[in-house]
Every structure is written in C-alpha cells, then in structure tokens.
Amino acid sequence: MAEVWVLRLGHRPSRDKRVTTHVALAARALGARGIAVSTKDPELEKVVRSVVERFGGDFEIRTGVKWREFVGQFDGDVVHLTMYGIHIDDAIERIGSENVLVIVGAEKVPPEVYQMAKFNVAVGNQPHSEVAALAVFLDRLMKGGGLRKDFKGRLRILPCERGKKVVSDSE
C-alpha cells in the first residue's frame, strides 16, 4: 500500500481551524501517513497529536511548511484534488507510485499547483467539501483498506448497533 501524505494549502487559523482539523482527521482515519500544513498553527498540531496519542497510529502533522519545497522534494506522485480536474475514476488507476502527495486547498490555490501536480483530480466536477473529496479519494486509493486499519490506540471504539462503546487499554 502506498505511503500517502496530505498537503493543506492556504490554511487560515482564524477561519479554517475546524475544516483543516477535519481534513487532518480524515487523512489519518483513512490511512494517510501524515499531513503538512502551509501555515504554522500550534493549536492544530496539539489537537491532532492528542487524537493520535489517544486513538493510536503513527500519523504525523507538520505546520508552517514551505509548500513549494515540500512538493518539489516529494518523491512520488503529486495529486491535486480540484473540481476542475479529471474525474477520479479516470485517474485512480493511473496513480501508480508507492508514495502519493495529495494537495487540498483552503482558499484559492495558486495556478502553479496545477502545473506541479502530476494529476489534477476531481471527485465529481461540482463544488463540495475538501474533506469529502479527500475521504473519497483516499478510500479509492487504498481500496477500502484505510477503514479497516488497526491503529493500536490506547482508546478503541468497538462497533455496535446502538450506543457508544469505547474501551481503554487500561481496563
């Protein structure tokens, strides 16, 4: 399975805090190795690291990343999720690298991102959430495997039809 990183471009902490947190948590839950965020945000780092500490996994978060360098130095396929790209069904089988960098924007993405990406991919050609686009893309890329990953966390949620069942390794 590929090692996947997500790059969040244009994060504005005062405005995008909740959505960027959801991008990071969706990336983690669906099998990504880590997220890099172009804007420094210690609070975002704290929240995501807290989830990893409690629920497990080896997910990394880095904020304040110089995105042009990050993309330029990435060894693998660079995929930009945009509603203007080619349909996911036409792209997913062509993404063949062991390493994949998925770029999702928070605000208008600089035009050079379209040029730097090997694939500009649309999860449908309609406006919708970057969280939804990332989730669908990662699920397809991982062929559903991200949803079955064992994070070996201190806290585990046990599936049940009704109610909530959370167990702790200290129980």
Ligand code: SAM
Second form
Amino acid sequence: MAEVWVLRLGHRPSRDKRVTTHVALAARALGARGIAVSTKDPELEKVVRSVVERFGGDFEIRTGVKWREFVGQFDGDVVHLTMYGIHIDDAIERIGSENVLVIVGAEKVPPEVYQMAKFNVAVGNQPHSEVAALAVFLDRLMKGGGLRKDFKGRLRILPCERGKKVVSDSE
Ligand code: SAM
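Since the structure above is the form predicted alone, I would like to see how the form predicted in complex with ligand SAM looks, so please show that one next.
Starting with the chain above, the whole complex follows.
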C-alpha cells in the first residue's frame, strides 16, 4: 500500500474541536499520510502541525477541503467507515493494494458518500466513535505496522516501565 489519507466530514469547529483533533492525531500515530477536513479550521491546523513539528513525521493537515472533489480525484480505494457497512473482518482483505482514503463522519454523513465509497466498512455493527473506528481500521489495514513507524522527531519518547523518558535533539 502506498499512502493512506483520512477525510473528516461534517466537522463543526465549536462542537467537534476535541474529537477532530483526536481523529487527526490517531490518524498520524497509526501511520496515515494526512487528513483532509471539510470545514476550514485554522486552530485545528495549528494544533496538529505543532505535534508534527515536535514529534516528527510528514503528516499533513488540510482544512476547508472541497470534499466531493477530493474524493472524486483520489487515486485509490475510497473506504467509508460506518456501522451500517460490511463487517471489517469480511472487507479488510479486499482493501489496500493501492492508496486508501478513509472517510469518517461527525454529524450525519450525506447519503451520496455511501455510493461514492468503494467499500462501506463497519468496525463492528454497533454505534461507537470515529476515533475508535479509525484506529482499529488503520491498525488492521497496516497489520500493526503503523504503530512501529519511526517518526524521527525532534522529541522522542523512550518506552519505559514507569515514569516518562523524553529525549530532545537539542540535548
Ligand atoms: N450520528 C451520525 C450518523 O447517524 O451518521 C454518526 C455519528 S458517529 C459518532 C461518527 C462517525 O463515527 C461515523 O460517521 C462513522 O464514520 C464512525 N463510526 C461510528 N461507529 C462506527 C462503526 N461501528 N463502524 C465504523 N465507523 C463507525
């Protein structure tokens, strides 16, 4: 698989600030290349870019994206995560031979998204969270590899049994 992008639909800056930030950070941490958000939100861009600047990687964030164009022009498999879709166990082997665009909603997703997607995938057929759905999906898609990515960050966390160990480039 080449690159994975995430498209966040229906983000409302006043209501969804925290959840969309978590969608973006989970996407980055689990190996996605970038996130496109359908609503313009400079504050969200600032927060995510600050994490990239400190912790590394080449994760991109774009907000105010014309999502229909973005989906239409995407060169790869378009996957929409929805509790109404095909169970992830039955879908995952059919996805990911090329670039993948993963769509997650905030408020109700427009019905045409179900038609535009090549795969409508359920991370279990129960309602839960876009952050949980995205994390499980990306981990399954990359067979755990996303969590092993070396971000080559200015700040690096050294795993330890207790406490916190962070090393900085400047030390
Ligand atoms: N109320 C909205 C609706 O009726 O479409 C959905 C809200 S839900 C909290 C937000 C997003 O989480 C959904 O658009 C979907 O992308 C994702 N999601 C929630 N549960 C899911 C599941 N079981 N499988 C896949 N995605 C899920």
